[in-house]
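In the form predicted alone, a lone chain appears below as structure tokens.
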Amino acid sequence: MDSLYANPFYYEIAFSYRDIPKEVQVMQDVIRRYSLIPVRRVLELGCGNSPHMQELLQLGYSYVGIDLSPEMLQYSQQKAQRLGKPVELYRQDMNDFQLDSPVDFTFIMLGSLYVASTRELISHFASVNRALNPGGLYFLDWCVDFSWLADITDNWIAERDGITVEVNHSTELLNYIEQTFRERITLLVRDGNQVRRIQQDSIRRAIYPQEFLLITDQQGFEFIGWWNDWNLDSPLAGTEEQVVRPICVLRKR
């Protein structure tokens, strides 16, 4: 069976759900409003295909992704060549990471947060702060639990240019003490006359809002907000039915 991570377009095709500019500009928005610094420099944790690259080129930011996968990374780099625009692409651990000069954002997208331990998320934090600059923005989607760990299953369709991509996401609690569950994705393609079930399996540790807080803290960081479904009109209180991709803002003290 594939890994997901070593097909870069289909795992496109998979989440093209989003819509890309619309979250660009809940990002500058989040800049223009908390950010200390002129932000000319920006930093993806956990690039993937990166979606985002494009319209933050087009806007005159500087771009630079780090991730594990070096078919991600490749894939990310021949667009970049197809823009004619250099960036910076790294294959580097986000819980441990290490940049030659720092950025001014930082942003994580679709809870790509992974860690297995506290001892990551700490070291994970860390790392972070080493690469931001004081007065810098952590941008993170996702990332947050607000509800207790609980089997979950989620399915859609996805297709682009005749190819169909069905994509099913699945939780299963593992261990609550250690807060660790097991995350399952699966893609089922259909590309022409061929047919291919492609599929990775993380062991991950869910992150809930008072050690979130406690940990960035402890970091170096300062809480700015979070909020709903990418509405910066809607903080989150802790009282809402539903979270739905809810956002987190930090500030680098």
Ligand SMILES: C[S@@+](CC[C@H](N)C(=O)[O-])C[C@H]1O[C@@H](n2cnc3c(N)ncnc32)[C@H](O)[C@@H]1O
Given for the second form:
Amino acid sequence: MDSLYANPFYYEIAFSYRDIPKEVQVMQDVIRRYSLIPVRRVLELGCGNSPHMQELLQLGYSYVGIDLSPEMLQYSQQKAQRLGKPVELYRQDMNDFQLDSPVDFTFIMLGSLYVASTRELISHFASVNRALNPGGLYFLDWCVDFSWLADITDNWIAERDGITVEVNHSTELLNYIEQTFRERITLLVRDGNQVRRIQQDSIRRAIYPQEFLLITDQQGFEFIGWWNDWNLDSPLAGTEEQVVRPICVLRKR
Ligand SMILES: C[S@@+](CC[C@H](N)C(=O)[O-])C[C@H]1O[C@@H](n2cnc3c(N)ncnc32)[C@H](O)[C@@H]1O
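Next up, the form predicted in complex with the named molecule. The previous block was the form predicted alone.
Below is the entire complex, every chain and molecule, led by the chain shown above.
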């Protein structure tokens, strides 16, 4: 079976429900409010198909992306070529990477903080700390788990140019001491006469709020805030009935 992160084109359709210009606007608001440094060079971790790259380039930022998937990196490179803008794309592990020159802002989207252990989680924030200029922000979308691990399933259908993608996302608790779960994303693609099944299985470690605060503090970050559903008017208090796509902002000391 094909793997999801080796199929950027179908990945892009499956996760096209986001309002990208609005998300870029929120990132800009966050920079305006909380960054202590001017932002010129931005880094996306687990950049994949780089959905926010075009808007960011148009706003004048330089874009750096890190991913493990060669197919995703090639797809982003071709996108940048079509836009006629230079970008930097590197095949590196977000949990242990190094850049030649630092960035002013880092972001990670759609719960892409892929770690399987506490050691990797600590190493992730140590790597981000090395890459980011002091006073710069780290913006995380949906990377903190505000509810306890559970076996959950979610389904939706996306369509573009006559191509239909049925998406199934599920999690299965593996070990509650190690806080690990299996995440499975399955795509059923109908493209012309072809029907394809694409799947991605990952073993992940859940990241809960208090340990997130502790580890990021130890790795040199100041906690700025977290908000529900990309809304800077909805800071999370811990009493919400439902938390949807929470965003979190840290600042390097
Ligand atoms: C959910 S996709 C996000 C893609 C894109 N940033 C977006 O907003 O749609 C997660 C991406 O993280 C990449 N990835 C997974 N583990 C990684 C790791 N350890 N280091 C770097 N990239 C990784 C995958 O290849 C994939 O492209």
